[in-house]
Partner chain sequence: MQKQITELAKVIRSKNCSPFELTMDIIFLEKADYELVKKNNGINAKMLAAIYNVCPTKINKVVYFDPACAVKICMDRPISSGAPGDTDVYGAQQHGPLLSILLDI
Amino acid sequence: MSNREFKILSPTAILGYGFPESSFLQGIKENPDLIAVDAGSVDPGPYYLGSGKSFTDRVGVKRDLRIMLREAIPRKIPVIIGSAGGSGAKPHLDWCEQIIREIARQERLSFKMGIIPADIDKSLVCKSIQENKIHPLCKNKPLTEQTVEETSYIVAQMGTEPFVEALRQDCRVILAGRAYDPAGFAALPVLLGYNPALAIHLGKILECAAIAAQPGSGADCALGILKENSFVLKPLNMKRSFTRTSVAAHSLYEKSDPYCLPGPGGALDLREVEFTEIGDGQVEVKGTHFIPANPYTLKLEGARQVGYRTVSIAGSRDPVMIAGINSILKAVEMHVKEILENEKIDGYVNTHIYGKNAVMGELEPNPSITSHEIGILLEAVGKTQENANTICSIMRSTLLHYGYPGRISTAGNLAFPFSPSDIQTGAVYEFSIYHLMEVSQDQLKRLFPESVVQI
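Go ahead and give me the chain we just looked at alone, the form predicted alone.
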């Protein structure tokens, strides 16, 4: 590795979230060695992985990619995209590839592209279960072969290795399925001999772009400057600056342990990290270490369909109803449950009270209602859409006319903002796989078979 700096331009926290073109062009003026962007997350829930649909808008994704490719390709700056299409399974990868091909035709761009799928074959997962090589994360139950078969798509968070292989084939654009968020940022520096710990730590911050700045934004650009023994974060918008606190806080973002940040093949050790403000809104970071894991593990993600959903939104401004909402809902839910059992309708209903504890549920430290009105969200889930519709209808109509103690008006208990009041939202998914899988180095080389195409 030479002593020169390696510059990484991160346009946005998630591809499709957008960014000011002026910030991006300011980053281009810095002559970056790499443009990398994370395109996905499990944060929006299991529906997108289970259904194979993107949670980001096509117009937004195409706009971001067009600006990136139009500036990068003529300058021969590599562009790396991780977790394509949001969840990174094959439908998401294909969706994003089609957008890139459209842009190339319209902008008359030519380049070599590496495509790296993250889908994991179910037979391999079942074999790993039999060999006791799959372990639950968090409070999940041990994975079963039946659950594997019920799961729509299974992806693994790839590390830097598949990106490195594509870079060795001189790919100017790399489009990858589900990836460990920092992997696309760290792969080229790792290939060039930079400190892997610093490269991954820098990627950990840059994958969220300017969120680590003050004021933070996921829809703005940031520049990372990797050196031999440190890295620097530089804002690209005059409105923002990095601080010791903002960068340190983001190093812990989405992590339960402040010192150990696990990922594919090992973990970052932050116990000796130093954050130093060096002026002009820049922060220098040093002291990160990497602890290799043995055995090497990959995080698997999968989602399965569990039914269909219908919702109804209503409000109440009656102080009598608001004061007794807990007992009212309990009585109505018991009535609905009895009807469902008698009619053999498969499903259930959840009620979310906004203005009380809809956000935190039983964890809400202040469950008393202090507002003059509440919002009521009825969520019915059934085995079929028809079941969900029926459950929602019964719950909504029962609550609408329920005669609670102290009620004065009998015209109806609920105010509906929409007609029709019941909204079909379609299929419901749950995360069925959120587990670690042990892999050998030979398996790792075969799990993410990249293809190279000329665009």
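Show the other one: the form predicted together with the partner chain, since we just had the form predicted alone.
Partners and other molecules have been left off, which leaves just the chain.
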């Protein structure tokens, strides 16, 4: 490995969230060796992975990619995109590929692109269950073949290896399905012989772009400079600087343990890390170690459909109704349950009372109501959309006209802000797979089969 620095430009925390063009061009002036971006997350919930839709907006994603490709391609700077389309399954990957092709056509750009899917074959997952190679995370139950069958898409978070393979084939742009967030940032430096622990740790910070700066932002660029024994974080916007505390605090962000960050094939060990301010808003980081895992494991993610949802939003400003809301809801829910059973309608209602415990549910230590008004959100879940509509309608109309004890306001119990009052929200999903899968080195080579296309 040469002693030269390796510079990585991270435009934004999630592709499509945007960034100031001036910050990006400031980054381009630094002559980066790589532009990498994370395009996904499980944060927005199971719907997006389960339905194959992106949680990011097409216009936003196209805008970000257009600026990146327009500046990078003529300068021969590689562009790497991980977790395409938000959730990184096949439909998300295809969605993002179409956007890239459109940009290339419109901007007259030509390049070699590697496309790496992250979908894992259901038969392999079932075989791995039989071989006892699937392990639950976070107190989940052991995975069953039935759950695998019910899950719409199963993806694995890929590590650096599939990116390295695509880089070896001289791809200028790499578009990957679900990936471990730092993998796309770390692959090229790892291929060039830089310290993998430092490269992955740098990727772990850069995947959030300027969130680790002060003031933090997920919609602004940041630069990472990898050296032989350390890396440096550099802001690209005069408004921000990295500080010892801002970078150290970022090690906590969305992690369960700040000292040990597990990923594909091993964990980052941060116990000996030192953060040092070196001036001009820059922070130098050293002392990161990598502890390889044996056997190599990948994290699987999957979501399954559990029905359809219809919601209704209303409010109450009646002190008698508010004081009695718990027993009123109990009585109305009983009444609705009876109708559903008699009519053989498959489903149920969850009621969220804003002003009481709608934000924290059963974790709320103080469910007493002190406000003069409350928000009432009815969430009906049914086996079909028609079921959900019917359940929501029965619950809404029963609650609207329910004659509770002490009632003075006899014309109607609810204030609806909208007509129609009921909103169909479509299919409902839940995370069904969040497990580790043991893989052999041979398997690993075949799990993420990249294809190379000329754009």
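Numbering follows the first chain given and starts at 1. Note that the coordinates shown come from a computational prediction; the quantities given were computed from them, not determined experimentally. Rigid core here is just the name for the largest C-alpha set that superposes within 1.5 Å across the two forms.
Quiz item: Fitting the rigid core first, would the Cα of Phe55 be found 2 Å or more away between the two forms?
Solution: The answer is no; the displacement is under 2 Å.
Quiz prompt | Displaced residue check between the two forms: Gly426, CA, 2 Å or over, core reference | solution = Stays below the 2 Å threshold, so no.
Practice problem: Indicate whether Arg66 shows a C-alpha shift of 2 Å or more between the two forms, with the rigid core used for the fit. | Solution: Where the cores coincide, Arg66 shows only a C-alpha shift between the two forms that is less than 2 Å.
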